[in-house]
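Heads up, the chain below is alone and in the form predicted alone; it's given as structure tokens.
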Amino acid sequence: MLKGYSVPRTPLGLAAVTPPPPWHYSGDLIGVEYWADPKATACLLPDGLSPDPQTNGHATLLFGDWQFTASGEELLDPARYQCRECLILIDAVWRDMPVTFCPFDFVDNDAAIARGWVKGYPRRLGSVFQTRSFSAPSPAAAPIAPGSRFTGSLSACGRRLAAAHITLRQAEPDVTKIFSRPVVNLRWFPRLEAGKHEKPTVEELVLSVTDDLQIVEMWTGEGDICLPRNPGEEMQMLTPVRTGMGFRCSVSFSVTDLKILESPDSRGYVPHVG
């Protein structure tokens, strides 16, 4: 008998690129809010969803330096189960409820892209890099305190694709300031079979779910973002029309669900997301 959470399916199993939830992160997350052509976010956003008109193009660039383990003391294997993300999230609306949509996402190993996958974000392999904090002061230490500075970059395919720098200010204990949304993705499945490219395998709209979930030692500032025109890519789209805050802060939690909230099969369907 075949094992394996996913593929490789094996006899023993251990090959599979991600082993099964519980999914446990933890890391440090670097990021800038800011404004894009609403008609640019808009045309991002999957049926079931719709632009939200009371934040008309909001969007967050975020970095994340990731440390994950399921039930197999994963965090042992760094370097199978360490990556670095960059990521856009777009506000929107599903029926009344306000959330993000992740239209762009990209890490630096296969075993992340394939949770991501699982869960509906949309990654592709990046080369992701930012700054990070240290306790021995030093001046390669960016400590977290007014005045520090901060970097995030992504590159892809040997382009460079997009930049954040932040200036830290003040100590933040809002977290709900930059995270107050729940994010909703698109998972999407193709056919290879001739005549069905277009009607997927999975195609369902899904909403993210976070257990024990801490957000802590944030920090806000001024925030810039670059994100230059490549050929072959899209991410340009989002240039900002304008910034808001910068931000840094430490992130927990665990995945062990999704919540499908539409499918072609049931439109209409709505589950309990309270």
Given for the second form:
There are 4 protein chains.
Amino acid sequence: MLKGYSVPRTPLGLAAVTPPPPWHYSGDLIGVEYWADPKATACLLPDGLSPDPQTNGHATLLFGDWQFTASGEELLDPARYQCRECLILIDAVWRDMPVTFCPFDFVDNDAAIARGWVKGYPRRLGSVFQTRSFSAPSPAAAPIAPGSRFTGSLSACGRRLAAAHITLRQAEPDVTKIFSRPVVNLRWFPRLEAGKHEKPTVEELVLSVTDDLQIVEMWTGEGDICLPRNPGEEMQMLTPVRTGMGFRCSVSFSVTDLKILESPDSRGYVPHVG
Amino acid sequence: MLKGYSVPRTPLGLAAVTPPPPWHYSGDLIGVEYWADPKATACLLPDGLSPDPQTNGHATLLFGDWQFTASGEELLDPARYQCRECLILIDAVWRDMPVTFCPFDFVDNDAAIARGWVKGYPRRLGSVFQTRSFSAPSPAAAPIAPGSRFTGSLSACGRRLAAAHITLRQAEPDVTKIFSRPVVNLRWFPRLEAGKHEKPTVEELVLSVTDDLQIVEMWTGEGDICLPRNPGEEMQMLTPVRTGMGFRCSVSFSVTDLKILESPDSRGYVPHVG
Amino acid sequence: MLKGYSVPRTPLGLAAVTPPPPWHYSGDLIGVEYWADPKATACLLPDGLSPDPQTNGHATLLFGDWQFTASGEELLDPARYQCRECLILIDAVWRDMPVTFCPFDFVDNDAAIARGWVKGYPRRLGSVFQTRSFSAPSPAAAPIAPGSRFTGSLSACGRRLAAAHITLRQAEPDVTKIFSRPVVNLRWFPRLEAGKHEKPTVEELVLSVTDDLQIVEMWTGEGDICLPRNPGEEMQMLTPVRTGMGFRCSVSFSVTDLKILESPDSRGYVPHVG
Amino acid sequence: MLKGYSVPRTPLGLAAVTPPPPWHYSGDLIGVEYWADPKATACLLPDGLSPDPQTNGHATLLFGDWQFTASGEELLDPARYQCRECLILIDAVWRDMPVTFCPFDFVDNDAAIARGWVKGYPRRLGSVFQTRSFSAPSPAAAPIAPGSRFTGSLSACGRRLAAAHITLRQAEPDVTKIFSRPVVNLRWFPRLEAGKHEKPTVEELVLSVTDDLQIVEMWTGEGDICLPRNPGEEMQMLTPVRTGMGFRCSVSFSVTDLKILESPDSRGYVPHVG
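What would the structure be for the form predicted together with a further copy of the same chain, given that what you showed me was the form predicted alone?
Next comes the full complex, and the chain you just saw is listed first.
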């Protein structure tokens, strides 16, 4: 009997790219909310999602420094399971529900790529860094304090794709100013049979389900974004036309579920969302 | 209209992890054929494949140094598309057809992971190296000549998972001594809905289809394999009980198709294989 | 006029591997103090250092997660300047002064290699990870609390060279239990002229000088060390015969100076240490 | 007795970053010769070198794919010793001898960084790739043939620093068209004592000595260079004003010696060069 939530499937199930859910995450985020060209955000939405008439163009660039564990001792194998991430989220609506959609997402290990594809995040491999905050006072410490500055940077294939710079100004107890919409993704697995390359095996609009979401130590301030132009890349289409708040916080959540909103075989299915 | 054979799907389709087929490969392989414990190979086979009564336990460890291109100029972006690979193939039968199955496969970039999953190769991210053969004579050149030695090595998550050492003895014009069976893989994409983690969205037994296969400069000699024991890994279950030929060759092929042999919904479907 | 504390030297001095001092560091350390074979520690000491008759064999394995800045905005370029480190320190005496000596040291970027060589740390490139402590509560958070466990791991050239596991038990206000000796290193720069390969250009016994050392949030508990045997490596000679405390703390310090204790041209020179 | 040509020094000398000379290299080069702004090349020359009045501004951008071995079996540990390199050479004169000087040099492993510093190459860590030529015919093979195209790319700290594109036109039997000048470098090792940061411990003008140089399979054609502008970098000052030949060849050589031309203590010393 083979075991393994993902490939490779083996007798013990230990060698799989990712262990099975529950997936627990705790990490530090820095981000900038901003407005991109509304035509750009609109043309990145998959079938089933529409531009949000109230907020189309609104986006968030996020850098995450994540620790991961499943039911085992994954957090004691940081070389395999820690990961860093850079993603963009753009506002949209599904039916009349305000949601946010992820058109670009990069992580720095394969376990995170696998989980991302399963959840519908369009992950690629990237090299992601962020300025961290350390406890021992020093010019190198970047304390969580007014005036502290942080950078996030993303590179893929040796090209700098994104950078954000933020300056903290004050603690912000109301975290819903940043995280207020559920994430809807396109879950996609390509087909290889000749003549069917255009018809993926899996094409589902899915709603992310997060358990036990906790957002702590939220601080806000100014933010600045750079999305350089690069050959073979398209992230630069989301370059800012106006920049809003920069922020930093610590976040934890768990994942054990996903809701399928639509698939080509089941357009019209409306799950009980909540 | 979004384009992209794989995620991320974008207006131009350039940002996707992998471009669409045709996928063309040319590379150098070093490998060792050997015999593992027949119980070990048998228990790695997925539903639909059986141990080959003639050759069960027979396996091949391969290290590949690949250049890739699709229809664009991918071979002019080596930082994104070159890849190195280490995999094991084990003998099996599908119905009464002798085939070979890939239980473990590691590559060093995400484009190769994506293509692998689509083709059913159970790819993870690894760090793969092989001694290369260079044209300019030197103690560092490793010419293709009697007595030349080559090493392949694989690490993942900072752990050495496999190494092979070969010594070339003679050119071998009959390449079918090594590559004589089609590859059958398990194509697998996990499901995340609560209560259904055991039932993948995609579970297909698939037959690899390679176009324009060319194997040149095949040399054979002795080979030696090391599959160290590592926590969280299972590749070591295929450690050799007896080692056969070591070999080195250059290989090219293209991929535009895949045949689905079986899926849970269609057990019994027998495609026209050829 | 060329500028640059290190190579490459350029008109603006920006391209150098490392900016000039002051070098400021703030980071998190996990470590285990232990006892190795006294013969092993003794035979790793360079000329000028002797085994400490009181504590010979006593050693500390350390994993550091560092943020770095110099006088510029280096902490806002984390992809270039953050670094992780794994090193071992062994007790010794210089004249009659108890010191600690670093025989093995690995870091994950070139700026840190350059600073290390200048300071006399024998740095090589490695892949270093440690379990981190995050603020948002979760099974993945590893809080600084009784029972929390942390792992540090080091790999180089795809081989796992070291791992440490610690379990926190209690806060330890007296940091001198761990850090009580100055570090003395061998500063070494090889010579390449034919016939002189045995005589380095630089061979100095040097005393590390750290400004503004702060050690905060020190916790102690149990610790465990693994130094696997690997071809081409010698770190395993320091494998534990007995293990002492495991600990975790945050540390900051600055570097602007170094004291040369001895060099082949100046044996007998006794600097004013302090 | 400690052994080791470089740090770390150990009882067996196996753990050192680099083994002692002889150092043997065999590899593939792609490059483009070109002309940069003569003021830019002039202001990169260290004391002791002058712009070549005949060719000032002339430069070569090179990408190397190297296999390395010393007296041991280093070529059988490719994960530790293979390396890729990107460097620029600029014309200069030492006294009245035409030479070439290396102002920028990047490699992808620490053994190569260490050898580089010892030889006076100003190496930093980079991610270097080049299109390779494979034996098995395929759209992915890039044969050595008229019209074949190759790319070299360099990134450091996640930023693309250089790229070259070449198109082969014809075999070129006269390799001296490309490699006709000895390399003179600045050998430099910084000092850390307070107040002396401006006075390096080692500052020598050195002449590279290569044994058994072989250049084979030289082809030439067109070439194109891109040196993008990047914060914290200065390589872009050598951006082309005019581009000459693109070329590809295989090269081998050995290193066992170095000649010191000048040092601050010995200005005026003229070695017997040859």
